[in-house]
Amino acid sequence: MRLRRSLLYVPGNMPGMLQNIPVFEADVVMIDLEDAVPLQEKDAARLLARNFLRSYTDRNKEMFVRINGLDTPYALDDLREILPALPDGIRLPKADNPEVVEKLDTLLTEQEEQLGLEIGHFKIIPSIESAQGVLNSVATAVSSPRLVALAFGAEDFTASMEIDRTKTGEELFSARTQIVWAAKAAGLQVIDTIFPDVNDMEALRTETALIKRLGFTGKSLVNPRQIEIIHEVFRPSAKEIEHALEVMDAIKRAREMGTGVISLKGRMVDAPVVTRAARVLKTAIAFGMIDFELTDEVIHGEK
């Protein structure tokens, strides 16, 4: 599994920013040529983002761009630009319909074949960013094979609903909760939106649990002094993954007798809390906290 829990954004105009991306601890980060840079420093952007993507060929991390959108006369220009300098995928703002993804996944394929590159080799992360866009959230998420994830933008989502956002987020828990569901049932991971407050640690850790509670995998983030919180809020915590251990364990035992049901600690234990103990097993693994090998069979048993 793929960590994609904290992806920070680096504007494209700002070469002290990108010079320090090797540093930063972000799983992604996402050079924007969109809404950090202004009009007149477009190409610059272009330009110098290309130049620091093909200078970093050691990366420890993922480097996605996130282009302006489809309806622009920017994005083009863009995607030629940026492309040959081979970052791993785009986050498309604005991808309103399924149809956004697919003309620039038509789009991304004429240049992996003008590229000589296996087709697929660029990935997506849409971002939904308004109400027709949660609407078809369920469509996006299966409008081409290149997703790996959908995105949350709530800053241009409340602008489009004529609402102010809040710290507590009530007004965007429909949105949330109807990405989430489009994500999961595509089997992409599900990241949420900034938070714009860099001196509010302590209400973005609240944010964070929410979120996570909600069903999503990652957040994006302005600041880099914002990657900690976010990735401690994400790890298992030791009880959880004690537990999740103590679940396998039981069901094991239980399928050793012939049944698939077993209680442990007094709760009933079967396939949907084996289910959700693999959840926690596979961060942990990833997280590199365990050494555990979790294979469908330990997850299912045997056929």
Ligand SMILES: CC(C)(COP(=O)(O)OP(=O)(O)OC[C@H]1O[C@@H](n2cnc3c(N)ncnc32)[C@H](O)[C@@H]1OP(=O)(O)O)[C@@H](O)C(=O)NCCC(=O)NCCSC(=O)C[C@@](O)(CC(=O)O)C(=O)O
Given for the second form:
Amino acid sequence: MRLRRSLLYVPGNMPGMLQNIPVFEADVVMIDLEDAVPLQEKDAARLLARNFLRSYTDRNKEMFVRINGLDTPYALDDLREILPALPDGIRLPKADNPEVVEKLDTLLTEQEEQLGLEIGHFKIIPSIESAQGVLNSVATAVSSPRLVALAFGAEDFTASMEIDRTKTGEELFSARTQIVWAAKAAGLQVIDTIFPDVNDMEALRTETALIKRLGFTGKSLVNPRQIEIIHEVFRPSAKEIEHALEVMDAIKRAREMGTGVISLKGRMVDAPVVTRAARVLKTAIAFGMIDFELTDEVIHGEK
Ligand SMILES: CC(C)(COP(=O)(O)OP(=O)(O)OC[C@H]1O[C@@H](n2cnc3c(N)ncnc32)[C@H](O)[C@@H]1OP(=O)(O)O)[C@@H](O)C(=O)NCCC(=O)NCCSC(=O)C[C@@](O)(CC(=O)O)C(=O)O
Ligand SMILES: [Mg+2]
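For comparison with the form predicted alone, provide the form predicted together with the named molecule.
The complete assembly is shown below, putting the previous chain first.
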């Protein structure tokens, strides 16, 4: 399981910020060529991003680049400059429909052929940032085998909806759940939007706990000070791990008794409870928190 809990935007036109990328402990860094970069700096940002990626060969995190929208005059130049510097993938803004992802897929294939890379080398994370994008998210989620996740962009979403974005986020609830459902149905990870107040860590923690409960697997960020909070919230607690191990033990005993259901401290344990416990254990294993052999046989029992 590839961890993509924290995805940090770094503006492509800020050399001082780019040079610190190796020390950030985000799972993914997304160099931004889109909204963080003013029009007069698009060319400079592209070159800075390309040079940085070329120099950053000993990478300890995934590197994505957010290009400009495919309907802008900048996107093709972005791809032409950036792809030879081998980012891991492209964050596609304003992914309003599956066709725009298919178009990017074709452009990536052309570049892979020219660069002699395996087809499918470059991954895609589309950002759903409008009502149209939300309504089309089910089709967008299956629009290319390059997709590793769907992402939500609430700043543009609320702008396009002509509503305010609040800290409590009631206005985002339906869009978030729709995007999570689309991603889960397609077997993708799902990344929540940025939290814009970089000084309100408690509200960031509350929002992250909420989106984790909704099913999101990670969150986009605008500031390195936000990374640790995200990792803390996504890290399974000792209590959750202990409970998951107890569930595995209980279901093993149940199966030995020839049944698929058993009581654990008064609560029913059956197949879906085991599936949820397995997810906690998989995450704990990926975080390096436990050493546990989680085989299909442990989860599902002997065939
Ligand atoms: C927010 C703020 C201005 C706060 O500034 P502050 O000055 O208060 O920050 P401080 O913490 O004081 O900085 C302390 C030290 O960290 C350095 N440092 C800060 N941030 C850093 C960083 N990101 N990367 C590397 N270095 C960084 C800084 O240079 C300083 O270094 P030094 O001077 O050496 O000490 C700043 O963070 C920032 O510009 N962020 C990036 C903004 C950005 O990329 N926006 C576009 C993506 S969102 C979007 O487009 C919406 C979306 O599309 C999203 C979706 O898809 O979800 C949608 O629609 O929703
Ligand atoms: Mg946006």
